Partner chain sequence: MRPELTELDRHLLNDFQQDFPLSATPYADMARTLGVNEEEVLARLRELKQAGAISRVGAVVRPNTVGVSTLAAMAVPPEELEAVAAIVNGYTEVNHNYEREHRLNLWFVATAPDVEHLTAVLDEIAGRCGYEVLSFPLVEDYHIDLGFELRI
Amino acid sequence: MSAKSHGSTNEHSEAGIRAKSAMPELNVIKHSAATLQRPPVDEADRRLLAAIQHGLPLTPRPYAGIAAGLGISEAEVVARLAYLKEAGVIRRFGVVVRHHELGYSANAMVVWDVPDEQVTGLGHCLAGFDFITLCYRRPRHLPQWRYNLYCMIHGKSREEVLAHLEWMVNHCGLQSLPHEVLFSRRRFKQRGALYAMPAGAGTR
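Would you give me the structure of the chain only, in the form predicted together with its partner chain?
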């Protein structure tokens, strides 16, 4: 645990890069070297993430039972989670809300057909808005699907989502790019991803 409990950073994580830039030069070199020597996620980390994939228990010592199940100490559970958060493996740790139940009943996936050399710049522009909850580049699937940049907009109404969209289009200069707005109609399923499958689950 000692090798990873001190702010070692994942080279590829935004959180890691941010953390590193705030460090003195010497530390950057030291921690980069440490990062190269070990993968950001080891077996124990995987088991821990699997153990909390349904969420923490709502009890005064939520990590105690998890630790017992994994055969490690409560303190190690907390330290590993802190490491995974700092390394950017855990992007966010805390209360995960369900938008729909809280009045944000309109959500649209907006997809854009962006020239390849502009995707990254526009992606960062779109991702900066607080009503955007996801912003990804994904491959096109020609001829059925020409779009390569996706973002998700949440709002309290369809009108609000469309107003957000118009604001984004103007702000990021997307007026000339083909796009489609896919509002959600029915939600058939929504929960966190599971990283470990029940034994024998196979593909079904």
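Shown: the form predicted together with its partner chain; wanted: the form predicted on its own:
Here you get just the chain by itself.
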């Protein structure tokens, strides 16, 4: 069994399929969008970014709906999104999944005490698993906190999460590294980042 087939992923959610199906439209006009001569982000871009920060409408033509709200054409919405992605303002289109609603109720942050010179290599090894959704390095806070490498595993049960952990320990050779498995106990908030302030915010 390969590491890739062993992993679980949320990419097959209905919302994920919808988001992916929209991407070819952006790619079609990639070259023409990249040739636009204008500042990286103009006012129309900012209004567009504000309009999509809560997600795309779940309709057959989401860009048309956004365009109607902004008073521009569907083609301009697609062109501007392609330009912003090409310019690096938008890194990627993705799906913010509420994993509990999809049955992924067991979630664990695994923290590792990794020799500093090995962090990069082991970080890349852990990040290669589909069932790892976050993996990053943080500074130690000695003597209270020794751990410097973090990764998040989502699963439908604790047993599944622990099976994933055992798999990656053996695959990446982590048997000798001290670590702790911190299962989530309660979800207080989960959403995507908001970058555009609503009208009137910050005036009080």
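Just so it is clear, the structure is predicted and the values come from calculations on it, not from any experiment. Throughout, rigid core stands for the largest set of C-alpha atoms superposing within 1.5 Å between the two forms. Numbering follows the first chain given and starts at 1.
- Once the cores line up, the CA of Trp112 ends up less than 2 angstroms apart between these two forms.
- Comparing the forms between these two forms, the C-alpha position of His124 differs by less than 2 angstroms, with the core used for superposition.
- Val78 is among the residues whose C-alpha shifts by 2 Å or more between these two forms once the rigid core is aligned.
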